[in-house]
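A single chain, nothing else alongside it, follows as structure tokens in the form predicted on its own.
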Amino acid sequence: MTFNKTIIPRVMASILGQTREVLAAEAVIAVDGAETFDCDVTKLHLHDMTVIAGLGGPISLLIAFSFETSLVEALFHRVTADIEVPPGEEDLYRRETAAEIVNTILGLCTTDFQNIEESIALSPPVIIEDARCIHRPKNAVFASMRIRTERGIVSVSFVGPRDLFDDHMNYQF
């Protein structure tokens, strides 16, 4: 199967819509706006915590959600408000909160593509901390979207085709 980069705008619109819904429902955080960026960038700049997951099948993209610390903190405090976080486990719970938010958003996005006849696989999220950029290798397509909320920014980057990379963004060719 060849990579169809015309799918990227549809996936971007789906992710923006589902991010609005999930942040409002899970953390009572409103999205203030979003900007999209050209596919011709040569590297993606990342925030403090990045969660990467892949959408397979006809979509064939790795999607990296890169969170500012302030947004991760707001999500963490809201999601863990009714549970006791064991001392020393706060960082683990922060990472798991970010991963679960991304997993929920991407899972809901698959419903936006029900009209596609092939099944859409969703890889487990991988968390990367303190990485600063991802360089675009030959034959890869990058696109990016910055989603601004009242509590911070999440930059969502799209890297395709999916089969050029493993789940840790390592180039495979």
Given for the second form:
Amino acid sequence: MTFNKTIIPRVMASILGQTREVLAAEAVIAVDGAETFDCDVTKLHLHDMTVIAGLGGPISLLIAFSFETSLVEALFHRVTADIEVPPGEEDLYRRETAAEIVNTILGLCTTDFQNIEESIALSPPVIIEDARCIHRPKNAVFASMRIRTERGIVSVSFVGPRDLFDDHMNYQF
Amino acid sequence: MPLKVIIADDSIITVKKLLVLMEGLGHQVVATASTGREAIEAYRQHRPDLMTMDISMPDMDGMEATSAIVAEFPEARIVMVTSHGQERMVIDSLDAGAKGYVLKPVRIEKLSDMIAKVMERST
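Complement to the form predicted on its own: the form predicted in complex with the partner chain:
Complete assembly follows, chain above in first position.
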């Protein structure tokens, strides 16, 4: 199916709503607000920890959640409160926490697209830990949104069509 | 009666949380798997009473793994445990042979209800 950038505002709204729900349910963290940027974004900034996953089928977007360290730390402590984290594996569990939160948000977002007949595939999340700036190639659409929580910011970047980039946000010529 | 359970999910956090919940319900987790292929192998090896299956997993997704297990073991009781709530995906999972579907975040009541329904239907 052809990529249609008009889907992006609907996906943004869905992600904002589900992020609010998941952070409240999983970590008792409140979302304070959000700013969205339109589809004219020319470059994306990824922070220290970014989780990338793809929504397939008719949506065809790569979505990157870039977390401030303070938010990852708060999520890690809340999400792992009732399980044992082996000594020395705290960093692994921090990454896994971020990945699981993103996976849950995106999975629940698919419930907001029930009118789409085709299945919306969700790729397993990939974590990258290098801060990076990605410039928009001419044939891509970039958009972004910043969600503010009481424990830090998560920036959400949207890149379409998703097959222009690999799962690590590298442009595929 | 305690059930022999396998948990298939690529998230360490989800596996550990489900393990705590299953043990809290009095069941015994006999194996875990982090890919679809591992899930099939674990099923063949342990023949559990119940398996929980994630949908998005590396190398082979949970839907394909469920189809493969049910083709080999038609009596298999597999419950999808996933955040993927699109109705189309729920239908596809049931078509693949899953006996139930639980949406994340998983709570003990939701899990317990689903297990009870699945076990009741298959006895």
